[in-house]
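Below sits a lone chain in structure tokens, taken as the form predicted on its own.
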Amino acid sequence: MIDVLKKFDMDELLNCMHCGFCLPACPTFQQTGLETYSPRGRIALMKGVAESKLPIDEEFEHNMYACLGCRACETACPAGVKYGELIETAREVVEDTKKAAGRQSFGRRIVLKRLFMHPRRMKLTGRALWALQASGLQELASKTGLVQILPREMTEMQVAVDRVASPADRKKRTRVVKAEQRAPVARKVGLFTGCIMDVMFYETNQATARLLSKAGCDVVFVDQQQCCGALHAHSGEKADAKVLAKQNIEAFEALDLDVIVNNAGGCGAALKEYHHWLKDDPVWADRARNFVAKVRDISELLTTLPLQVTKTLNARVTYQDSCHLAHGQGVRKQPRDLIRSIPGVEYIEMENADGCCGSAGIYNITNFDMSMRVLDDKMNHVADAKASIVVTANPGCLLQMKKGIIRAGLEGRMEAVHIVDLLDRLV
């Protein structure tokens, strides 16, 4: 238990200062008025079991998981506290606990160990899914209501899954895909294509190595690359991030590349974080400073890059941040410059645009009624911005828009689309 403790910074749980300022950027803490629904809150429980005054027992581990990780209190924190490392050390806590005890699910070790771990998996997930729809059975499911033998998370949140692509577009895909122009500018671009994005949002990924290339760079689909780790970070699973971490940074290392891009905000926050998670490794500590370095969101590239939106979109058109894209990355400016740079476009700003939708990875599964709560706030603000189409840069982001859009009766009225398709149909 004392090494179990040990993990605890306890320098940066004491940079707490408990002034509140986190409250009002807190979701759960907005739903619920709970101190322990709080960033403050559960600063004062992890310091309290880092001291041995508390015990690791399950009010802690679901005090803890009910934080979404939007990390929007970072923003807030005038002294700067690193509130998502620690939330990830006292999730790892918890499971190192529970490991120790032998109660981890078996559910949990299913999904996180034998299926984000490994990319063939995750395609097979992919196959399955898209021979689901396209035989029917999903909407048959849905029309003759079998589809709730599903949990009822899964059933409400399936009817936001588009379309995904089949085996027969995948196999399309060029492993280089060369720059349409070389003037000014030609880089050599590392596409990152996530495990999920690359599942059911592979047309996204495509669409990226599109616009990159009509901006004159070169885009490689690097082969062995993993999942970024973000998942099994959040989840107390640290061990396993730096795994992926390490078999992603000598995925891309060979390559000699310019930059490494991705187009998902809580991707990209965990490819940008590797050099922490690795800061003690002798070995591997340089090498994922170099990684890092090289890393930007699709936002943040394209700005500097030579790209030409030559179609009009008379619309009016809004931005809903992602928190990672936002509050981990510090990325605000960039999608709402290409936004505005669209003739014809008007762009209008929402109330509360940094605030977290409710996705926050996995949460819309695992504290669906929570998730829900925080949507709905959000698609209030939604609403309010007047806009036809409300554009993210994250997948969960997207998911959740659309099904926000289903709960608040404004299908036909409004789409949620990635920054990256937009700008795809558009160039």
The other form holds:
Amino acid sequence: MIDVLKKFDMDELLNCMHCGFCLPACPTFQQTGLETYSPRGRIALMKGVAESKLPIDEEFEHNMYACLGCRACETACPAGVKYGELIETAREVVEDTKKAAGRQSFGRRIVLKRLFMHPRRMKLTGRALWALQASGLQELASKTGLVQILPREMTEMQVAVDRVASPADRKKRTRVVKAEQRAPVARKVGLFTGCIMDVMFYETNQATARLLSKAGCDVVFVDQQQCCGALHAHSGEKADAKVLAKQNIEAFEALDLDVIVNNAGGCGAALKEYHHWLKDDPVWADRARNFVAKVRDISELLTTLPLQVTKTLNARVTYQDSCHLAHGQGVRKQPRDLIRSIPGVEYIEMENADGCCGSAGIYNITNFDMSMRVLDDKMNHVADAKASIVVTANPGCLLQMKKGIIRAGLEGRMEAVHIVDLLDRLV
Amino acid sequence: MMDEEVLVQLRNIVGKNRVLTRGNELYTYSFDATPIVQAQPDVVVMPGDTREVAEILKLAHVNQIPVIPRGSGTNLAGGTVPVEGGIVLNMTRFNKILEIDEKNLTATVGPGVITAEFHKAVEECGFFYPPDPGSMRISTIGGNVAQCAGGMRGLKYGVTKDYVMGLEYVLPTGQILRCGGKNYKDVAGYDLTRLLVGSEGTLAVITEITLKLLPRPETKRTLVVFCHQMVDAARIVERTIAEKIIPATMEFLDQATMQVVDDFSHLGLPRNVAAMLLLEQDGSEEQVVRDVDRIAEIAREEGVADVQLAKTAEEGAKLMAARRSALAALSRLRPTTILEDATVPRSQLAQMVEAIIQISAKHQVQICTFGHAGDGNLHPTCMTDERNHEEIKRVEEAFREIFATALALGGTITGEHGVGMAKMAYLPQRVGEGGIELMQAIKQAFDPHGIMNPGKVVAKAARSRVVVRNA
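We have the form predicted on its own; now please give the form predicted in complex with its partner chain.
First the chain shown before, then all remaining chains and molecules of the complex.
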């Protein structure tokens, strides 16, 4: 027990002066109005636990996992409290305590251990999903109510899933996509494909490579890369997250790349935190720093390259920030600039664009009801923007917005699209 | 522990989801924005209307259970810490703007309305509500009224009490009463409205508030002055007012605060000046330009290091942001930040700042000072570590001397944060024994069983209970 509590950084906990500036920024506080659902409240609970004034029990677990992890509170915090790190530690403490007591978080652990630790299994899942979709079974299952045998959360979310790429399509991928000759710059860019991203949004990764090639880069699909580890870190499985981080660093540093690019805000934020994860590891600390120095979100990279958007798009477009891109990485301007650079586009900023959509990794599965409350509020702002396209920069957000469009009855009038896919249509 | 029968009745009044009793829930309502002080309630109740508040208070009155009304918990004097346990009455569900009356220039709101949202709503109608406490993005109007909150516009526009025209409130007996209203002139009996404003939840629960609105000023300009000596800043303030110019805002930062702010916000503030004065004037274009030019002239005559006039609204906003970031920047220095609000008559400003510097050196504690130069409201802020008990003792001793100095200079122990728990010990020095007795008699008249926010402001003996129970 003592060891578990030592994990908390008491200086960081004390940095929170409980001023409450985080309250209006926190989606779960906005939904409930309860201190237990606020960053200030959660930090107080962590401090209570760290000082052994509160037990590490189911109530504490519930309150730590009720957080979306959107980190909007970090942007709002005048004292600069590193909330993202604190909540990860709190969940680690919960999981360690449960392990010591022989208890397991069934759903979360199965998914994280059995699936996300193994890229081959992810690929198999993708193939299974394709087979299911291709055979029309999914549609049949929806219609006949067969999907009722799945948990409600999964059933609800699967309506938003698009057709995934077929195994035949996947085989066509070449390991290296060369820069188009007419382009003036040549950089060697490694593409971090992501695990879910590469299963559900394979085409977006392909489009990313095409865009970068047109913008003058040689793009490499790096073999041996793994899941970024974000979901593990956010779920208290920090040890697994570190294993994945090391494997990724090794895979990418072998290729002597100029840039490591990704197109998923959540993954990108994790990749940029590897040097924090591994800071106490004498072997890996420096390697992690070198790795992190090269990591860029696709929007960050594209705005520095001579990419010409040639086709006109006569549409009203709005942008939904990815929490981990905006609050985690501070990338807000670049995606908006890219959208504005499209000829014909009327860009409209929606209210509370950087407020979480409720997707938050696997939150929309594990905390379905809260996720949908957050989403429904978000869709009110999306609808108010009266745009025909809502652009996202993260696979979780993209799925959630697709789901939100269905829930808000905006099907046919509005489309959710990843920024890369939008640009790919227009260059 | 709360009697189970009482909990059943509370659930009957507000519904079971509005009564919080779990361990984590009680723990998160055991503190407000005040450092160090913490105590757990027995239950948190979230009423939705005045009738529910009345029912809860009747129940508490009969059973003699403490009731602590609470908004967003942003106060800095421990005013909403439930030191004797009992019911934390969370009023945040009273969050409706009920009316903006354009004919009478008033607005009527629930106490749970967020201050900044209220600003936005009235400004959209072309009106202006001046009180702007630093916490306005989070704080509730009800909390502002209970504490009589101030802000940066206090010099020209006054503070919350100058804008509260009428209240609906509930006595501990459950009686629902009203005082004041929309009449600009009203001398019917004692001014209970003024009495309740700043009563810190010790007399009654406020359930509805009618506020005065002003027309929105046409324009505003910002000016920043860097001074070689603190006394220069004080003299500029004095001379400006002597020339019958009342700026909307006159703020100052001492050298230490400036350095800390600059370290974090990289504004490029000069390092070799003793103080920074930040001024803002609003009103008609012509008058604002004339006033700001004249103040700049006064500053130059006083031989200051530099005068900068913001050319655009954005530049002005950037300078104001520097002032607003002061507390945040300071809080990054050490784990615990204790912000106080000792206040002196404007003419004593330089002397008070000088005294704080000496007291800080004498007790070997780090204190930076910034605040509202125009109204003499200072924020000596101590950066410390609550785990170091020996240092905390020195901090307490330093603040005791700061308050004593403020009183000796004809000042007061709190300008805008309230007495709460934090300054109870100093209150007799400010109002005298007679003042305390009268206040206690008033408290007795409103709250015969002493259930309203006990242990605050004028409690006879500050009974303290075990802070937070170990699980």
